Structure formats: structure tokens, C-alpha cells
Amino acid sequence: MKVAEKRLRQLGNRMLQELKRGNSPYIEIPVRALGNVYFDSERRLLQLGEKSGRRYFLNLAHAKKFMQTLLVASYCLELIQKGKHASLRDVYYALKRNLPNSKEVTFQDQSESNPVIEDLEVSLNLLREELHISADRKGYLIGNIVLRERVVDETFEIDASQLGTGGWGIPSNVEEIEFLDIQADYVLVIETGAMFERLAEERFWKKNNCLMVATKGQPSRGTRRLIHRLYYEANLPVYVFTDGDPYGWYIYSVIKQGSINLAYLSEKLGTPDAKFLGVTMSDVDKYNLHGQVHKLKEGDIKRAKELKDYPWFKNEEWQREINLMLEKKIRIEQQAFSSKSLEYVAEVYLPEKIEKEDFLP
């Protein structure tokens, strides 16, 4: 039996036998508001706090939440036992209905179904992949390793070597992916689909003998656990690649450190050790850049404000680079490179920086 099948049975069973009893069941659910979010300094990750509430099936305040919780629940429990994944947007209509005898309904829109879901995950202490939900699929993989992929009651085997440019798309559930075979020294993440393209077409990971994921901007949760399987389970290095602006870095503290919303997930979408390859505001001097720099608008310099005050960028090194971007007011993005030659990031900069371990912590 998967452990979220017999978590579930678990919550199931306890509500059934509170009932037996005349109690009042209940459903503990941690608090996800900023409030209860802390930085473990030791564990590197953004973590959830103590504080949690209890959710009331006879508490008139409670009981439509409760009501919506068990049937999320139930629905989760059919999904497993079927072997069958739902979107988010499948969950919501699948459980949206009328109540006999009365005008109102189980879930009125998605904004309501959602939540609920987010609440049945940290309170079992499951990602939602593993309970059936997905969501949209985003980043790709290319690279020396073979996976199986398990559909139903079907296996693939994919070869991330023999995919062209493109790639191998990464699920929203990764956890019954299997990796046969690698033959790779690190992971290389790049934020944008554009320099992922650019890059598998000058073969660097071949050439280079790393796998290459792209994220396509903020990382899915998908994409978040790939890159953390790879570094725990093939123990493989993971640097990351960005643009040199606040929500690049932003990106990359996601990848290291987890993230608000999802500080409950953590331990299982953080990678604490990830490194940052690049693009900093020290490269614009050193790679004679100043050309190709954008100035800063006013929500770039209000979330470098930000990233700078936060406790995991307030090393030594992070606090020069940000420091520096907001003196020069500039930001930087990784394709600013193409203006020396298509092939020079390929080529130059990021081998460069990977045999000196010019990396950021």
C-alpha cells in the first residue's frame, strides 16, 4: 500500500471512530500563513512553524471546510486506488455539486478547492503528486540519463539523450520516475527556455558530460523535485543559472532554500546546497557587459530590497552583488552574452566559471 493511500485510510479510519465514540471529529491542519514561516539556519530551509488549528465537523464555522476536506480527501483516496492523476481544474468539477435539500454547493469556484487541497497535503504531510493531483507541466531535461516513467499500468523508458533540442518535458509528478542510468557530473539549471535552447543546440551537455534542466522561469513544483531527487538520490552537483536580476535570484533562492507558500514542502522541493553559476553584477565588469545592462524599474529595486533582507542572502558575497545592483541601478539577462558571439556562453563563460567554482553560495 503507498504511504498516501494508508495516510489516508488513516484520516478516515479516525474520523469513523471519533463518530463511534460522540465525539466531535476533527482534522489538524498546520497554519501556512507568513506568520508561522520561519529560516532554519541548520537545515537551510524555509520551514513551517508549530502552529496549527483544528477543523470542526460540528462547528457550523467549520463544518463546510471540514465537509470539503473529506471529500478532497475521498477523491484522492479513489484516484490512488485507480491508478489515475487529476489536474487541479479536474478536482474542482469532479467534487462540484448541488447539496440535497438545500441551494448550497460543494465548492462555489476553483478558489475554494484549491486550498483545501494545500491543506490535505500539509496536514498529511504529502506532497500533492503523491495524493494524484497534478498541475501544469513545465521545464525539460536533456542530458545523458535514462528514466522509466510509469503511466497507469504502463511503462516508457526515455532516453534524455536522444530528444534533439527539446528535450524531455518534466512532469508535475515526478515521484514514480525511475533513473536507470546516468552518466553526467552535475545538473546545470537555466531559468529561461531561451537559453536552454541555446545551449542544447551547441551540445554543452554533451560536451560537457552534465544533465541541463530548464525551468522556464519560476519553478514548477515538478521541476523543484527533479532537481532535488537528482542531488540526493544520483548525488549530483546542481548549479544554477540565472538572469542577474531580483526575480532570477529570486528563482534560485526557490531552487536552494523552498519558498513561503510552500515552506511546508521544503524538505522535499529544497536543495540546499545548490550553487549559483551566474548572472551576477560582478560578470558585467569582468565580461565588459556594460552595454547590455537595463536600467531598473521601481519593483526591480523594491524586490532587491527585499532579497537583501532576507536571512539565507545576508552572507558576505550576496550582499556585494545586490549591494552593487542597487548602486548601478541595472540588471542583466543571460543572453546579454550573444553580443560577443552565440557560442560564447557555451563556449567560455560557463565552463569559465564551473572549473574555477566561481559560484555564489
Second form
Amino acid sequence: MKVAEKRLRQLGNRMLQELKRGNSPYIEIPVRALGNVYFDSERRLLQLGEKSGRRYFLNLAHAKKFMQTLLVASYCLELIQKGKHASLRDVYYALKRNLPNSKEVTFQDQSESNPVIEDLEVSLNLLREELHISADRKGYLIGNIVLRERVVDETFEIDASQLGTGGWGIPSNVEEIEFLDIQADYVLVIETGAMFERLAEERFWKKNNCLMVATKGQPSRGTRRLIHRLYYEANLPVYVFTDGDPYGWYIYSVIKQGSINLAYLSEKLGTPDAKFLGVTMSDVDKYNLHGQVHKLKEGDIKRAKELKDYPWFKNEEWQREINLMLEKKIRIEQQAFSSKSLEYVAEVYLPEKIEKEDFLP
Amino acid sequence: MALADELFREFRSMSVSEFFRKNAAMLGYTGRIRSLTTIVHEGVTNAIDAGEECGKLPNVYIRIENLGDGGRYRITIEDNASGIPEKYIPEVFGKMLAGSKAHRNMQSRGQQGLGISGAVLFCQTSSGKPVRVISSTGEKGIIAEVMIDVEKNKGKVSKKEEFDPKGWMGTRVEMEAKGVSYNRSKYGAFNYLRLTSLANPHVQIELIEPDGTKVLFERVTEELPKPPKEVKPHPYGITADDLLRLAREKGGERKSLKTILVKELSRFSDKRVRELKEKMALILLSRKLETQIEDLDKYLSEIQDEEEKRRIKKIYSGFLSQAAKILRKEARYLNWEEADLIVNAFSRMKLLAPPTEGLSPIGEENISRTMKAVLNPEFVACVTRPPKTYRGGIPFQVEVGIAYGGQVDEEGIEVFRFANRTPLLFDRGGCAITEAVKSIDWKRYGIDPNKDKVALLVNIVSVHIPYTSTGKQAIADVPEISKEIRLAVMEVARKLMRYVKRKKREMEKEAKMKALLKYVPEVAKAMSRLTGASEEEIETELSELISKKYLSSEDFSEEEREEAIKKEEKVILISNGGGLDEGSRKEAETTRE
Ligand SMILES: Nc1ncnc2c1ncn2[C@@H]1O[C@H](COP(=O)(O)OP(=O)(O)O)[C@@H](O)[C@H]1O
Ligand SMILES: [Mg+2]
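Can you now output the form predicted in complex with the partner chain? The one shown was the form predicted alone.
Complete assembly follows, chain above in first position.
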């Protein structure tokens, strides 16, 4: 029996026991809020605190959510037993229905089912992918890597070097992806799809013997998990290349330390050893990009100030970078290098940075 | 001829009947509907009074016939009481103010001996017809037609006939009035009888309406009210006028005033005569010296001049013997000034409150029964307050019933006012009952005074009801009475609040249970899938869990809330001015003795 199945059954049996004793069944769920998240400086990861709450059937304020959680739990068990995967939206539709003799529905919309799924993940200490629930594919992978993907009862082998400029769309569940063969020195994580394609067209990965991953904005959980596995299982250093703005830097922060909302998954998703390649504020001077900068907006400034307070940015290098940004009140995009030439990033900027190991921690 | 003689040639003394013929409105004969209601009222109150007096459960039969001819009606009222002896018939029906037992100083519906003769007067002046009285005391039956000789204020029997009653006892009065009208409105005779039935659960009332409809207001208790006892008037409640009348009525056979006072007043014994004399003398002294003296010794001790002291003492002892002389004299020669002095002196004495056991309220249980029967409400609460006195000497008692929801007619708070169980239909605005009810902050009791269906029965019983006018439709605003009404209304409002709250809580509980129960099937299905246990069993157990939680829990905060409200009420009473408490303070003092 799979771990997920076992834990779901345990959950059910515990509740049944409570009921038999004449008590209200409940589900214990760790609190997922800022107040219950802390930075573990030793492991360099955001971690979930000890606080947890109980969701009781007999408590009128909990009852509906209790039912919803149980609906999701029993549906996940069904998925696992059938070996099928459902998207977040599938789950919502599969479970949305009218309650008997009532106008009330089990789930009003997806914004009600999504958090319940997360509740169940924390409560069971499982990934939603392990519960056979998937999210949209978002990131891409390209490079000298051969993978094996299982689809229900078939397996497919994928060679990510044979997929042209598009690369392989990273599924939300990468748990059962097997790495068959990897020929690469590092992983280059790229924020924008446009930059990824640019570099793919230059066949940067081939010329520099690396794997390229596009996050296309904030990385999905599958993408983060894949980066994590490439670092820990294939021992590949991870370099992150984002826009030189607070949003890009925050993407780096999430890849590295995890996010508040998914702090309970940091251990599975975070890659604390990832390095930041660029774009940095110092690069503006170094590569003379003064003509390509944009002014920071109010929101950016606020965000930058927040970043400055993050424990993992409390080092000399980052403080200097953030201060520079706040001083000059500017931001710079990955594609700013195109002002020099289309190939400049692939031929000059990236090789130079990697060569000199000009990274931020 | 002197001018005055000329001017006074037209002067004629007016008899009582003449006075009321010209001022019929004062007796309640105004408007077509009200006039008919008043006639019915006079007949019915007498019928019930008479029944109670002879210890019989009253059966009252009323028939109202429309004779056409511009509002000509015949009103027949029949009772099953003792009947009226032949020789009293002209007195009762033909003489105003004379024929009554109301002087007995006991609780009764009638009070002035103005009632039925007033109706006869109104009938004969409007229709020209005499009243037909059929009465039997058991052995002998009399049929008589009576008219009032208005100038002489005397009954005139025009036709008289004997008949064999064959065991029937009672009185049947047939009156004919013109310019009156009948309907079922608030002010009509129908509603009057409905309310009479409400306050008199021991009475059976049968009404035949003009269109032949027979209405029966049924008796809901077989128990006669405790007969009211005659209570001697209390010195505090008496006026100079009352005292004069008492002295004249009881003062025959050379009885001294002192003897009359001791014999005819309650709580005034031989032992208190000395004190009365002293108080009288003190009042006279105060007048003479033009200063208010409460305590003679204290007053004297403040005077330095020994000569002056002696002089005052001498005047005082003079007044003392004057007072003694007044009390010694024959009662029937008492004059108004002396009576006023005595009443004044009474008010300065500390006397025990009068006995109150003579009163006969409806009683909580009976109010509850009758309100349920007549109004068919969802909830009823009643309170009969302990007897109190007003003006220090007149016993009265307030009782209030509250009915809520169900078939109570109107939204908002409807007040049924009663005095000695007689409905008060008119002059609502000027009545102390209306005012007292209005002053209650209903929201405090969780009641919406505009939306909730609430009926209040307020009955005031007393030996002497302080009406605002001869129409006897509104209670005067006497502080002691108003306060009692408020306290009684608050008490039932509290009971209602408790009910409404409990009901609301029950409803909330039910809603909560329902809310939880609707999740049961889904939860059971999911739990069964996760565990493999029987879905049905889980469903049963979950449902049981819910009922266990909601059917057992008790809430104790309710009593605390009530305590809090009681405290607030005290504050209101105090803040509503010392006037309200005047009476009870006096009473507290007097009972301490
Ligand atoms: N139906 C009756 N049966 C017996 N006695 C009656 C009846 N109607 C009137 N009386 C007597 O006549 C008296 C006068 O009645 P009324 O004029 O109505 O004055 P009041 O009711 O104010 O005393 C009553 O006090 C009562 O003693
Ligand atoms: Mg009368």
C-alpha cells in the first residue's frame, strides 16, 4: 500500500474511533499562516511552526469545512486506488453537488476546494501530487537529460535534448519521474519564457553543457520539486537568472527557501544551495545598462524593503544589492542585454558570470 | 323690589336627575355606539354584582333588538340573581344617587348609585318609554314599568302586576332608547361583553345581536370570586366631606364624634384619641402663630424668653381643650371646618395601613385561564400584585395578564383596561393605565412594541377607584397606583421575555441542528469510504451525536440577565421622581408601628 493510501485510511479510522467513543470526529491541521512560519537558519529553510488547529464536525463553524475535507480525502483515496490523477479543477467538479434537502452546495467554487486540498496535504504531511492531484503544467526543461514518465500503466522515455526550442513541459507531479541519463554541469533557472526561448535558439544548453529550466514567473510546485531533485539527486549546482527587480528576486527566494504559504513543503521544494546569477544592480554598472533601466514603482519599493528584512538576505552582498536598488530606485529586465545584441546574453553575459562565479548567495 | 330679588326670580334648584338629563355625556351617553354600550354596561354590572352578592354563578342574558325608526333599540338584560324586592324597584330604577349599596366601602362594580337610573333616564328622554322591570325574589314576581320624575328625582311606577315566578329568580330589565346604534367595533356592546367575559371568568354571558346571531361567552371557572368584605374607611383616605357624611349618617342617638371616629374608621382606636387632640391643637397653634410647628417641645426649647414660653403653653392648652370639646360633641353637629381640622390632624398621625383582605382580584390562575380561552394566544403570564393603599388609606390592588402570539388579534401592544373587572373602553388617552404601559421600554424585554402581537389585561380593584370623571372610563394618575401598574407590567414582561428568549433559543438550536444534520449524509459516505465501515451506521451515530449535543445543553446565563434587568428597572423607578415613592414611603412608616 502506498504511504498516501495508508495515511488516508488512518485519518478515517481515527475519526471513526472518536465517533464510537461518543465524541465529535475531528481533523488536526497545522496552521498555515505567517504567525506559524519561521526561518530555520541551520537548514536554511522556511519551516512551519508547531501550531495546529482541530476541525470538528460538531462545531457549526467548522462543520462545512470538515465535510469538505472528508470529501476531498475520500476522493483522493479513490484516485489513488484507480491510479488516476485529477487537476484542481477536476476535484472541484467531481465533488461539487447539492446537499440533500438543501440549497447549499458542497463547494461554491474552486476557491473553496483549493485550500481544503492544501489543508489535507499539511494534515497528512503529503504532497498533493502524492494524493494524485495535479496543477497546470507551467515550467519547461531542456538539455541533455533522459527521463522516464509513467502515465497510468504505461511509461514513456523523454529525451529533453530532442525537443527543439520548446523543451519538456514539467508536469505538476514529478514524484515518479525517473532520471535515466544526465549530461550536464549545472542547472540554469530562467524567469521568463522569452529568455528561455532566446537561449534555446542559441542552443545555449548544448554549447555550455547545462540544463535550462523556465519558471515562467513564480515557479510551480512541480518545477520547484524538479529543481530540488536535480540538485539533490543529480548533484547539479543551481543558478537562478531573473529580472533585476524585487519580483524576480522573490522568485529566487522561493526557489531557495520556500514560501510562507507552502512552508510545510519547504523541505521537499526548497533548494537552499541555489545561487543567484543575475540580473544584479551591480550588473547595471558592470555591463553599462544605464540606458535600459526602469523606474521602480511604489509597490516595488515596498517589496524591496520587505526583501531586505528576510533572514536569508541578511548578508553583505544582498544588503548591498537591495540598498543599491533602493538608492537608485531602478529595475532592470533580463532582456535589457538585447540592446547590445541578441546573442549577448548567451555569448557574453552568462558565460562570463558562470566562469567568474559572479553569484550572490 | 331689590335688583337681586328680580335677578333671582329665575333661580330654581335643580334635581340630580335634571342635572344629568342635561349632562348625559357625563354618564357616558355620547355618541350612538357609546350610548348603547353604556346602557348595556349599567345593566350587566348590576347583574354580575347582584349574582356575586347572593353567591350565585352569574348567568347574564342580553338581547339587543333594532326597532328601526332612526336608531330605536330595545335592550334587554336578564340575570339569575336574588331579584329586587318590590318596594325598592322605584328607588333602584327611578331615583338617582339615592338607591345604592355603594356607600358600604367595599369593592363593587357600581359605585355611586347613578348607574341603572342613569340608563333609565337616558332611555326615557330619548324614546319616551319607561323601563320595564320583571323581577322575582323567589316567591313573588313583579312586572313594573318605571319612569323617573325628573323634577322630583323620584321613581314613578306606571303599571304594576304580580305573577307566579314558578321558581325563577332574578331580574329582567327592558329598556328602549332612541338615537343609539349597535356594531362589533372596539367601542360597541359586543366588544364590551367580550372584555367583560375576559375579566370575569366565572360569568356566563349570552348575547343575541340585532340580526339574531347568538353569541355565547362561556364561563371558564366554576369558582365564585372571594366575596369582597366591607372595609371601614381609613383616616388617611377620608376627606372632610366624607367625614361630614359619615358623622351625619351614623351620628344618630346622640353619639359623640369620638365614638363615631373610633367605631367607623379603621385603624383608629381609643388609645389614639389623645394624640389626635394634640395634633389638632398643634394645627390650631400653628395657625395662630403663623408658623409651621411639627414638634411642640422642640419649638419651645428654642424660645429663650420664659414669659413667652409660658404664654404659648397657655394658648396650646386652650386649643387642646377646644379639640377635646369638638370630639366630645354630638357627631351630627359636626361642621365642615371641624371636619377639615380632624382630617388634617389625621394626616399628621402615624397610623397602621388599612386592612386589604377585603379586595377581590381575579387571580393569576383565572386570568391565565380566561386569556387563553378568549384570546387563544401562544403564551400567557399573569401577576396579581399584593394589595397596597393609595392616599395612605384606600386599599387597591393591581393585576396584569400578558398574552403573546397565537391568535392575539393585533400587531403591537393592545391594552385591555379594567376597573373592578369592568372594561374601560373609552378615554384611553387620559388613563393612568395607558400611561403606565406606554412608559415601559419594551425593547428591553426583547419585545417589539410595533410588531409583536401582545395583549395586556390590566385590572385595578379597589374599594374606591379614582376615576378621572363621572364617565368612569379612565383611572386618574395616582402615583401609588401608577407605580403598581408599572411594576406589574414589568413583572409579566419579564416572564414573557423569558419565554420569547427560550423560544428563540430553541429555534436557534433547531436551526443549528438542521445545519449540522444536512452534512451528515456526505460525511458518512466519505467516512465509510475511508474506513470501510457501514455508511448507515456512521450516519446514525453522527445524527445521535448531534441530538445529544443540542438536546441536553442548558443555558444558565438567563437568570443573570434577568437580574440585570431587575436592577435597571429599579433605576427607572427611582429616576422617575420621588412622587412615585411618596405613597410607599408613608406606607412603610405606618406599618412599622
Ligand atoms: N339586577 C339587580 N339585581 C339586584 N339588585 C340590583 C340590580 N340592579 C340594581 N340593583 C341594586 O340597585 C342599586 C343601584 O344600582 P345602580 O343605580 O346601578 O347604582 P350602583 O351600581 O352604582 O350601585 C345597586 O347598588 C343594587 O343594590
Ligand atoms: Mg350599577
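Numbering follows the first chain given and starts at 1. Here the structure is a predicted model, which is why all the values come from computation and not from measurement. Rigid core here is just the name for the largest C-alpha set that superposes within 1.5 Å across the two forms.
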For this session: For Phe57, decide whether the Cα shift between the two forms is 2 Å or greater, given a superposition on the rigid core.
Result: yes
Self-check item: Shift of Glu104 between the two forms at or above 2 Å (CA, core fit)
Solution: yes
